[in-house]
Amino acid sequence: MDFTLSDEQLMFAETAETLFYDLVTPEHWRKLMESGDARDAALWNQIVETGLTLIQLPEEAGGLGLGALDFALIAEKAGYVALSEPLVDSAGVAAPMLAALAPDDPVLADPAASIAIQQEEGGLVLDADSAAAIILRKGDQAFVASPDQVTLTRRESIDPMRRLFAVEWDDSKVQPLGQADWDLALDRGAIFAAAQGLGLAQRAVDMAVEYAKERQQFGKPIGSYQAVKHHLSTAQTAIEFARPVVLAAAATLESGDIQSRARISHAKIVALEAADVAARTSIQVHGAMGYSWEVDVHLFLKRALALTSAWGTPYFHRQRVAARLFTQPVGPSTTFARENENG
């Protein structure tokens, strides 16, 4: 299987990188946290103008009709800056589901409209208050509502930039969408969470490296000491081993079989573990100040912890990997097997 990224994929990733790195700064995070605003309107408008909200939408719904791998590259860049705007879950998961179930829904005609989605029946909904539409779940059925048709109650997250809400709703007062492919939604959510994990991990390492170059002890930078180098190299190695797993899983997401889902689960486990290791290592390199509110690395650890439990817990994903290992052929020749070919 050829995982070489195309020029178009690299172009989209570079566009997102330039946009996010210039505008999503520590000042941006703190402004949102202090104001309590759901998003920065100017930043969101630029995200929309760049076309990032349309990547996963089919062409018949006005989108670009690109695949999961294309969007995973964007999600990684979003993770690198700990983006708080509702791009990933809205454009990566909710919008494709709504397009599949109700392609004529007027919300899809507005690229600036974000869509929130309930990951599991009765579960909390991310960014529900600022969404133009909320996709809700009851059994295998999906429903869509506007925020004013439901009752939202804010719930705290370990990540201060994630806005979670409990939703009370009456299915007779919202629009039914019919039976939905919730497994596909979970797979999309999991792989894009994994991609964000790669970005979080790399940013945490980069922050630690920059600090280790500047902070001096005994007359020389702490980065010159082997103990610091070893910790950072361990974190970077975890990232490099996780990245091809994430790209492979994203490239085969649409297969929807036991093999592809095991790859997605594997990707989510290793990418978020890499993010956890990298963030904790970065905090340790920063020393006591790494635990303070003023040093931004704690935000990356909190986002990693939040994403670890989003779109399937580690236990859930280990169970999916185990199902693949114990029920399907294993070995180098079946690494990228398909169920209908190697059942």
Contents of the next structure:
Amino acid sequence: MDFTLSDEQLMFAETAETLFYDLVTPEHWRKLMESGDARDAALWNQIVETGLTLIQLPEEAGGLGLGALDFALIAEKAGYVALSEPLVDSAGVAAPMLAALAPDDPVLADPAASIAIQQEEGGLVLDADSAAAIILRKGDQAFVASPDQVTLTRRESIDPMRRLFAVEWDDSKVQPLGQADWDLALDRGAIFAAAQGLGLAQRAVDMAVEYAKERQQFGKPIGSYQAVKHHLSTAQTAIEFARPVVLAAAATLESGDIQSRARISHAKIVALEAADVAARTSIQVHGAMGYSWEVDVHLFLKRALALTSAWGTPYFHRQRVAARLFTQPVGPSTTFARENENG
Amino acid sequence: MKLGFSAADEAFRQECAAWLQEQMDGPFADIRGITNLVSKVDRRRLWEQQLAAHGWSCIGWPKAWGGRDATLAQQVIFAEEYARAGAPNRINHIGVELAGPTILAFGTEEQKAKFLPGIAAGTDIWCQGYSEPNAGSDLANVRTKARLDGDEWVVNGQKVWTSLAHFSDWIFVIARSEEGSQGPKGLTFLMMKMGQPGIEVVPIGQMNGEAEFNETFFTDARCPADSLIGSVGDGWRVAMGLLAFERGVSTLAQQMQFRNELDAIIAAAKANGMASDGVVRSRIAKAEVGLRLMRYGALRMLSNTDLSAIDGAALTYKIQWATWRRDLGELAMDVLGQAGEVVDGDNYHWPMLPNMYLFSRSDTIYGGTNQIQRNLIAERGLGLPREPRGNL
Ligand SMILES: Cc1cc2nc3c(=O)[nH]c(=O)nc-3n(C[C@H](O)[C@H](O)[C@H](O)COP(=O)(O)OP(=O)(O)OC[C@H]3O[C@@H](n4cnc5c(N)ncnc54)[C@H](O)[C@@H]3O)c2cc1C
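Return one more block: the form predicted together with its partner chain, after the form predicted on its own shown previously.
To see the whole picture, the full complex is given below, headed by that same chain.
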């Protein structure tokens, strides 16, 4: 057992961090919210140039063929800046699925092309209008379409930077891809949502810490009051304990067994709980400022809320954790030692 | 102690229920069910006036000033029926529940005659000018200045987070009238006409997409010398007295809104199957218990005739409801799941539950944050030593 990350993993995460922290600024968010655009072309080009869209893509399809852990580290950084460009779902979930079903699809050859994916039959699709391809779901079957082959209706999200669409489509006008591994897609979507949750949480805490040092009431920085300190400590504790769970779940995602699935579910639950606690603490610490639109903490609360129900609700994930408990052998000789085996 | 209502009370219930129902089915159907404070303001001004015309605008006030001298039981009943009928939140809540009772308690006869009729008639909407950029939790740190110039006060400075200032007719402010004074000393409580050249109002956006609160700038704004309540330099006592009314009967109306919100969550859970999830069921049960707790707590608190007396119930009420409702917001979103994330229609206009979730984030902030409430309970209620604070 070793939780240290490889140099390569750290390098990618660092590249993402530098890029995001430079470019995904509060001004960038405002620009997107005002224009309603899905992405900033310059930023997206840089994301593509640094190879971040290729990490999860198999080598046969022109990608780097790296694992979920490598991409989870990127997703965490994306969460820290509340990235709304379609990197995570497109490169983390949709592209690997398309590569598995249709490795020769020309969309895969263009690293700048984003791919949208429908999480469940009839469900809303994130960033469908700006995608080069949309993967659609009916039962276990997958289909692929371009946005002009389907009818898209924008649905407003509580997160003003999330662009959701209802999709109406006709089987005969879209290309069938056959039976797809939707469980794997859900696992990937869930673990990358969890990783984003970690980033969201840390940013919310960092913003609050910054503010608590500056804002004075009763002649002192509010951060000097225990009530404020303790709240922030509680949020940070939640993050510290969620992070190793997310990393461990990402590292074993590919095995796709009941143990790894439960671990992903565990990660999704705790990481988004941490994000929620951190965001709401941050709002509280900001006082009325935190409730205003101008101060950005609300964006983190809203993204955390959206990701909490994306890729499986907490209810769904609790059931998966319970499924492990109720179907696998329990007892002193099995609990932790054998958690990589299935009974 | 006596629980339940008398036959006369029940007759009163029939009377107000019938009238409210008729209004909400008929002439005011278009504003039924509005829980925010900013939409259809013109119609809601008319609604305030309609309530007044039928003697329902401030039933707890004395008859002489447009009220009904209603008993506590009657006020409870009216609040219940008001919510049951889906009548919209009162845009003159601050006038009826805060300014009016303060003027009744501390004002002169002339002031009562000048200000109360407009509130009772629903023609004068009020807002509250307490908070400033550097005076939030530390309210006594206000810097807005008031200076007597002949027979007028001249006011300069800035208030912030002033709810409803953008359509209010009057504002009450606490301002520093004694140059160089600090903290709660040297403050004066003034009532000022809005819409005058010296007062500028700039709306502030909220995270739910609405703009209920504002920045309010005073530049040589004026009011007659007799616009103060209490005496010069005695504003803190009046300001604090007013805050005691914030925990008053309006809490009963608020509880009815909470009831509606919890019922909406239960309905949603039944409709989408979440009601069969054990976790959700027990959280709903817990919410129900909390709501009843508040109801009995409030009734007990209100039976105490001296509302300004600091007792345990009064000190603990704010944090109890604010925290309860914040949890309710989270429960609502957990029950709704992904459906809670999206809205039908555009313009970021939320249905009741998601909007409640967002709005409930402010419940633990305005009117004294949870942290400040806990300090008050510990220090004033339990008599623990005061936490070291900078300038106090
Ligand atoms: C929706 C809404 C409507 C409002 N309407 C009005 C209105 O109509 N009129 C009006 O005058 N005001 C209004 N307010 C302002 C409200 O009263 C203030 O927001 C509140 O008093 C807190 O002040 P602040 O926002 O400056 O936060 P701050 O006082 O800066 O507090 C920031 C954080 O520090 C904590 N803190 C501060 N001091 C201490 C301490 N000593 N110990 C422990 N923790 C501490 C707080 O709890 C909070 O978490 C409104 C606010 C909101 C959100």
